[in-house]
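A single chain comes next, written as structure tokens; it is the form predicted on its own.
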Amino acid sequence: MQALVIVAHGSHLNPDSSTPTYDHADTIREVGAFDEVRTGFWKEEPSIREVLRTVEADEVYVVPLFISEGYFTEQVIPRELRLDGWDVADWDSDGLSASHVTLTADDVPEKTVHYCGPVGTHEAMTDVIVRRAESVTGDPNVGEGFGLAVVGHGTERNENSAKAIEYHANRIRDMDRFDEVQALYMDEDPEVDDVTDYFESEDIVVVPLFIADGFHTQEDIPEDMGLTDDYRDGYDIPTEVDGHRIWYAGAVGTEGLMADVVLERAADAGAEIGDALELVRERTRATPQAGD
């Protein structure tokens, strides 16, 4: 038997926090590919420290729903999960790399534990923003005439934080399908808050590299843009601000296609997933294809 175990952060302030974990497990439960699926959450119940005694399969996959390599992924749920031997050395990451270690677990010493790094710096995750900004603008087909904004939160305090965002902004302007792609931040340079200064499509999408819509995404981003005075007001999508079109996306996390980068973390470390990983591209697939 093998199980599949989601740890994401979730909020004792936000309900919806933990929203998008449970439908990215949903998800790969209904496709069958694992014989369990189990969450465990870092600020909600069940939690990371319990989550390993709740599974009966001898071979546990487990997969951070988080961006970026750092002190979460790195010191908090290894910890929590009682790895033994664990060492942020063994991923052997300049951090973006990091795929998975296999250990097990002081209290399950019995169980295989595969701990894959985050959802974040895979490169599937360059699909999922795509996905959603052909999700914001119901265009499958969006790119041209439009400029794309990644946007992650930045920290001087993590190096790592940026290096996400600008790999999966790098690999979206390689495919040469938007006008023009920019990696923008909230707390260093260049800044979402001048969005219009960096592009000159009239039309932009914005998509926050964040995993789940909270006060950054719902709150601040959408009110440093000029989308609204004040976000209790809403705002309309697009949104034309200082003659440019603003299609904002809200978190990437919240779209479907993010169970794909589980399934993809998962088997990367050795699990036997089937077909899958075509099922979930399938069923998630919000907008239709060209000739459907």
The other form holds:
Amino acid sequence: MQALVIVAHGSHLNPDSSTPTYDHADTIREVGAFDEVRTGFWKEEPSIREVLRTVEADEVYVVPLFISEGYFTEQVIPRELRLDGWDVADWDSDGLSASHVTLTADDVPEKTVHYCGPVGTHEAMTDVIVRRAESVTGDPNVGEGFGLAVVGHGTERNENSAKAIEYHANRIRDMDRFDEVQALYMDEDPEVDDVTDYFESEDIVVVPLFIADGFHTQEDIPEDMGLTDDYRDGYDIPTEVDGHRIWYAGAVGTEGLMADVVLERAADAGAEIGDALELVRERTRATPQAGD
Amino acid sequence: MGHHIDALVAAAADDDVRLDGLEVTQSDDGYTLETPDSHHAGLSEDALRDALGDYDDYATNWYVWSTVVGESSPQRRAFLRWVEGAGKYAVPERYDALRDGIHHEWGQLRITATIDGHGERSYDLRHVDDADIDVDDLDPYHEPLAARQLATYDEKGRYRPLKTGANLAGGWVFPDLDGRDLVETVETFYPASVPNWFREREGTLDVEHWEDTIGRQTGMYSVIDTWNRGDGHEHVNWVAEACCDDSQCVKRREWEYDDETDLDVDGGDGVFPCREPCSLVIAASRKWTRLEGEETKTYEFELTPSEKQQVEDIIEAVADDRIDEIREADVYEGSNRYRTRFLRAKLFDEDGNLCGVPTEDE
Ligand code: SF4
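For the form predicted together with its partner chain instead of the form predicted on its own, what are the coordinates?
Next comes the full complex, and the chain you just saw is listed first.
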């Protein structure tokens, strides 16, 4: 038997924080690739501390629903899971390349735990950003005549965060699909506040590389970009700003295709998932647009 | 029906069968069938089959526990057996009780186990406060994961950050769960409650006390460690009284200050244990660590005795979440809104300072 455990941050204040985690878990559960699909949270329950004891299967694939490698994936999650002999060096990562390690956990010594790298740095994540742009514009071929901005925190909180943003921005640029692609940040240059300065294209899709919608994606970024003076009043998609049309996508993690990245992570670590990837790609195609 | 008897006879041909007072053994003289009040020896396979027909409840009971529930998850099995008092009551009594419905409470959940004519169990799960409500007057659900939404908001639609908070809303019912789905649903309302309860019964619950849990924290939570200054644990008593009391959380707090030092407040009567301070307690304690780092100061206020009493009433009402119960015109209640507004109008200056006394020196 094999189980998938998705671990995420969660929130004491915002019920939407865990929604993407549950949604992706449900998508994967429905395609039947795992005998069990469980979720665990830093701020909600079951806690990451106790999630492994809710699992029956003896092979457990743990996928962190986080954007970048750093404090959570390297310290908090391994500690809370009680991974035996965890050493971040085993990931042998340059900040983007953590794939998986196989260990045991003191909490459930009879089980094998495959601890995977975060979803945000997987190459499949690039496709999710593009899919998000398709969802928000309602155009499966969006690209020509459009600029695309990938937005993250800057390096202030986590030096790997900017690496992940750059990585995906570069990959999308290499696709030659959008007229322009730009990485933007919340707390360093180039800043998301000045989004219109960085694009010639009239239409700009803005995709924040965040797992869940919350304070940053729903309040900060829309106000900083000038979509609205007060986030509580909402904003249109697209919104005209300085002669550009801004298609603001909200957190990329809410895109249904994220389930695909979770599966890829587990498959890279050795999970047998059959045709689940194709099924998930197919089933998540018609995701509702942001703001719906 | 009858496949349970076929299965039992087949199992007895392989090995002795023993469960809940039923024993079927095999020797050179044939099969022996025993229950607490009967004994049949020297039975052929056909005779065993016939004899079992007279002990159908024992036979279906064996079938349910060995085949339907099985051993794949010891914690699920233990929980389902607890729900119907298996091991505690003999099969005939237990079956009689199951025909009427056996009730158990699990936090704010009420589980009713019943049985049909074939020994098949089914479970009704609802809020404890809805015990007497007709099943047709509650919103029915059948999928365990539906519990996720029901657990997210309290009666007033506010987000519940703690799944075991004593503010689960009612009005719903899962009228006919099977055993597996019952456990899934219970675990969706109260994650990890069954495994922790099971570990406690087995004597293997890994309780982690305040000192250890706080010591493990890093990053923004590492500061809580400074709240422990090696001189007593009164501050942790206050934390437990504020958050873990039965009126706030349905878990039974098993963690203490450290290995040797128990807290002075009671851990509560919850059915299932809490094995370490939860993330909500940690987050609140970080705030308290900062607040409790302040030195006290002497302020001088003039209050009438009734005003002092009223301040106390307001604190009590907020702490016990009674604000909504206080009627608008009930001016006899110190925490009544008009009384409180009057107090503010009289005692606050334009900056919101009580009796015009600034919080910080000017
Ligand atoms: S620490 Fe206290 S409030 Fe938190 S789950 Fe345990 S008993 Fe409940």
